[in-house]
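Shown next as structure tokens: one chain only, the form predicted alone.
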Amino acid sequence: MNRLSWIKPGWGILPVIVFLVVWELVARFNLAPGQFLFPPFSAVVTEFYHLVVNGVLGRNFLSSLSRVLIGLSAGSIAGIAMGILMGWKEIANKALNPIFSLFYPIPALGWLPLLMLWLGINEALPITIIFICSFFPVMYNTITGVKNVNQGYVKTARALGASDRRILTTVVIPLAIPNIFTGLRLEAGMAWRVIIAAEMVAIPTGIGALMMKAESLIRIDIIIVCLIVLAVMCLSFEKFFAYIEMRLTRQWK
């Protein structure tokens, strides 16, 4: 028996608790470089409440909110679909792998000067980055499944009768959507750490803009406020398609 099962599942909560107490308390008597530089829990905490009643957060959250929706939905829709294709058709593969092996390795906001001289500074450019950004880890991951589908259950269907389409949609894709789901996960949190780092740079809206303007004028606790408004949602994403995964794959899996 496991040492550890008897820790109930909800006490997974004390760590951060104790993480928080020690903040304040390191934080209140002054073990860290001063409390201007190092705010108390409480006191981000009572900032948040006010970025919160005033609407600045709520502005800039939507912002970003919006910017990644939409960039990961249009990266994961066609990094999925070109996954399939490439990996299901072999002529396909030969011929775009080798395009898209060159733009890979560019990190997606390695493309944001260029981006701010073809698209100019307004909504298009940070969406073109989360696409960027989402489009490629899940086309990998999308061709690694469907390559992946032991050939067996294809011939299987295949020798029963079923026509390409029709293995494609009812074998090989379902067998691939733990390999599609684990690039979504993954590009759900750094669709995040992108969106935050184009709007530092180049947009003047946004949890990042607003951590930008926040620096300017020292307000650690403000910076503090975005930076657990990120971890959150990096999280929260994550764990949505984790759930929506589960739902899919737990008659089969």
The other form holds:
Amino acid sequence: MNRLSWIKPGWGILPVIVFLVVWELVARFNLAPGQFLFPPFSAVVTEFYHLVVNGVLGRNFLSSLSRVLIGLSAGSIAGIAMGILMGWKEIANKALNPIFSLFYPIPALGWLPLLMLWLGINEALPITIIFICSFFPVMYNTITGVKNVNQGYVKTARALGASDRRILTTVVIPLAIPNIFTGLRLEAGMAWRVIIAAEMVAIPTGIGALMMKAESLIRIDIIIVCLIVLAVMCLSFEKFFAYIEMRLTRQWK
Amino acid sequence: MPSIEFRNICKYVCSNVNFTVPDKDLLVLLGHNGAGKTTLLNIVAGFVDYNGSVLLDGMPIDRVPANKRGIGYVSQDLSLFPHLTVVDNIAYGLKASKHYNGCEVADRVNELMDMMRIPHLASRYPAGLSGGEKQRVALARAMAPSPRVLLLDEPLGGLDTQTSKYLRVELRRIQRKLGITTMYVTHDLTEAEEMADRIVVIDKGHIEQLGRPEEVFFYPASKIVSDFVGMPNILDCAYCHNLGNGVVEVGCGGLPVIVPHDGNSVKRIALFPRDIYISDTLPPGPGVNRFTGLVTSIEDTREMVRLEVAAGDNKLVAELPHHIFEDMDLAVGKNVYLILKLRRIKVHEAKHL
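Moving on from the form predicted alone, kindly provide the form predicted in complex with its partner chain as a structure.
Below is the entire complex, every chain and molecule, led by the chain shown above.
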């Protein structure tokens, strides 16, 4: 019998509770140097409540969320479309891959100075950054997914009378879903990390901007609230795409 | 159903291949790996470019794209679409053709599932099917759009002997019932003999022999064909006496051989080298199919020891495992006893050719 089999489902929360209790005790009993730099967990919860009630957290959260949703959706749709084109048509792959290979290694935040000058400081800036951040990985994962579809399926579908378009929509794309979702899952979390960084540096609103304001006011509790929100959002987005993938493929994978 | 004609086909190893598969025939393409069997199927299916011409019922199809050729194709790995249920797999070609409405698709799918005896699998996905069930689904899918010809590329490979044998019978039954011209690739001689109307033996892209199974077996056109069918000892029969009770006596090069057969027109018999017992002492039992012979050559292959023995006017080749050979005191020029395994003797009657 497995030594860990006595651990029941749901008990995974236990280490988190232990961590929070230790955190609370260490802060309460001044066991960490510099008390104001290490607020207890209860203070963070209280501040979370205040930020929610006065609307500051909600306003900034919605700013970040809308940027992530728009940028991620646009980048993913464009990435999937381009990936399908390049994975399915070798000529498109040969024509476009050299260009994309050149741009792909540039980190999304590396575009920030250029885009600030081109687009100015407005909503288009973070959305474009998220677009770039999600476009390339989703595209490359889609290309891999499309190219990895067993050619036996394509040949069989063709012999059964299917046109290229039908083969693409009924065989290739469905079978590329696991690869496409690998890209989406990774980039959903990455989009949040990037938007926070962009907001810290260049955008005056959003969770990242709130964190920078809190830093200037030495409000550790607000910074921690923002980090927790960030962690929850990264995790939620990744889990959301994992769930969708599971729903789409669970019967045949 | 149309005939399939190959005219001067050149592709990969295949060079200048010419032959015809008659209407409604099941032609087995027999050959080693890399001989060009699958290439010929791919050419008919339109999956590859090639030089030469393929005619279906006298009409060239070289410029017809693969999805318009009306071909039923089953590959060795079956390529069942993993994301579709059995019903959707079978319906795939029907929906692609756009000639069937929803009800007709459903009716045809049900008809094929009944024919293949798989209605209970309708809502299952390929991942949950056994090897035999997958074969049936793949065949049903290939036959659903009523293809003009059926191309089967080792469709029973990887199955256990029992299932494979059962499905061969089923497949042959359905092929005969529908009268669909079929090309069937295999490198299994037993499979070929059981299924084929005709066999074409291919080696390095070259047609070595095309004929009925017994023709290929009893009258191999070349050493390559003989090697492929297991290098049987083939003996001409000078006479044939029906002894009743399902046995006949045939005279082969001065040896009276008893053969399980009902008839009196046996022209040739064949026996694989592994089906001849060799003994250096007089074997016990009745003297039926027991002869003496003189060892004329001994060849030591890695797997077996191959002996050529002169018996009567015949030169018989027998194979012995190493350990049995070493237990006997055998040498060229020594006399040995031979026993021909009764049930292993294959018979060819004159009326077949």
